[in-house]
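First, one chain by itself in structure tokens, the form predicted on its own.
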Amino acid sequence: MQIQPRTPDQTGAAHDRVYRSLRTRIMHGELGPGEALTLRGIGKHYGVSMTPARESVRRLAAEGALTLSSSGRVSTPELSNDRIEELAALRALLEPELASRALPRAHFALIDRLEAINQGVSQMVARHDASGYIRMNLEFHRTLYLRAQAPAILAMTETVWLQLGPTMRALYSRLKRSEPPYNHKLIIAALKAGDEPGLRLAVRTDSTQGLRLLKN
């Protein structure tokens, strides 16, 4: 049976397909900081291409995802600690903004969903599963955030959460939480009250604490 060569269209699917996977992986905490990938491997890991491989390396390596040494190694980044604060600063300027823009619109049906995705943040501390955490502590903030309705800041702050995946793994195992954010609890409060200081000192609270300890 003779093989058809790839069509640049499906060389393109499998280029997206592998950097959202990878991209998710890496911003969920799957892979811990300095962990090593090869082309060869995530193309074997994906069935594809080292072509795709390549430009989904290219891509997350754009985005701060993943670093590229002069000697092509590709790994995924090991913050500084000017990096991390860097980051956090980041976290404490855009989050609060966009919990703000959200309050007008956080009706009842918000608040219960994300009370509902809490007791999922619950369930993966008992479990002591790390991306499990990280990906459904995101989820909490994305979900709110949705509601601001402002895309740009959005797209910002999901970078930052993408450059940030492997720390906060290593955060976690750091943290040995037995129990979810507490500021968590403060934020659907403050979102019950209407209260938009609250909200502000709680969403910047929750989103720069845990960075801070993981300063050497």
The other form holds:
Protein chains: 2
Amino acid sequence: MQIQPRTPDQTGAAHDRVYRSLRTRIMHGELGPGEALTLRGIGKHYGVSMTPARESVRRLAAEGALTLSSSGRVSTPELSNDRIEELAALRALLEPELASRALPRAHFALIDRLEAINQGVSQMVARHDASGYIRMNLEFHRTLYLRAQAPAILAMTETVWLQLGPTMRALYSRLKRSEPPYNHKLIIAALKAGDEPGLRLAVRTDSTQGLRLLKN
Amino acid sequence: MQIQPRTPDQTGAAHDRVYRSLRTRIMHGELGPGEALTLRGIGKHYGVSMTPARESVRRLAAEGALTLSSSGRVSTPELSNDRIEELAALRALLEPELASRALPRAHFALIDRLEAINQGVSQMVARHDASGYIRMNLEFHRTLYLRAQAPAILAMTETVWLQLGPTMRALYSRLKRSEPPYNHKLIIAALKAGDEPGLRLAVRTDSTQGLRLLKN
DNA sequence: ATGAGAGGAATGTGATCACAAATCCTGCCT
DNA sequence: AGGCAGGATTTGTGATCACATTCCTCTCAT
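Moving on from the form predicted on its own, kindly provide the form predicted together with the DNA as a structure.
Next comes the full complex, and the chain you just saw is listed first.
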């Protein structure tokens, strides 16, 4: 909890800086489910008044990244099993579509970068860094999906990731086993082979398998 | 532009009332693409200060219902063709899924209500009421999808509708022909027959055909 | 007639304040 | 020891203000 002065080159508005920082922290699972936040606390943390903090929180609440209680209190969401299943279904719908659109544009340079990111994923798994794993995993997917040239679909997919952030943290810090990113290798293989049905299946499996473990 | 005093039973917060009203107006196509709004104007209109107006606008901007220019000016979005195609693709992905989930729960009472709403659609088509047509059309779809018991997917779908609101207004007020809602009849027939593939296809066609006309 | 420029109006942003509601903590009573 | 009441503190909400920026319009010179 320390002041984080605004860097002089960052010319964005204050609320946008706060929003972006909070959004990244939530998406990467740096906050667990049900953690409480306060407007004054956020303001203090970023060295701004309540106004930008409020706007950031409202924006994140609109995206489902934060929950507002009936009295206006702010916290990260605690998802029910039904909601987790729905969000997994959304990933299963959206991500194969993005992968399929990216496939014809996926050249060697992209595949190389995906393999490099995948090594980063393995490192995070090895050191049991839940947040780092989530960050690398999402970077893998986003790098692929950016090639789809479909910003609206990608934005919607990221909204789903955002809602799942705190829950994924709880999930990945619970399971201690160091599983290798097997599905990522399937994805890369399908990309190399130009195998569209295989790619869709691998992406679908990868994006939903983690959530499947949470139904206990 | 007149004061709209808060009804005493409406116990919600001011910003929520403003948000809901603006959201409905945008989704139903009461505002055309590229229309400008001002915080002070919204505040005057609803009899509140700039603060609730600002929060409503930010929230709607987060959902893609409003566009914020680089200088912070607020307006309804003017969608590019690429973005319209993406949003149509999202409807084509999400809505068949919702319809499929609703199918096993669609009993006679629901089908009756759908047929009644469909008559309302025809009325709006007959009187060339673009906004009324959009409202009735969306009510038809929402009534069906509510049976899917999938609030997260439905919320995401409504976000897509919201983004398309102003564009759909421009579309339906341009084409003067009074087309009957043929695909809605296909949807109802598939529901009665329990024909899941037919239902998916009819929903997919219905949700994308209108947007297809806009690619000129 | 047309384009550039200056001045004024309009607009968004962030800070601060008063207020009400909710929450938390303390201490008392059973 | 446990629960409850009551006050103190925390917290969100909405209004208002000062300020910087943007936008519009009118004017004047070419």
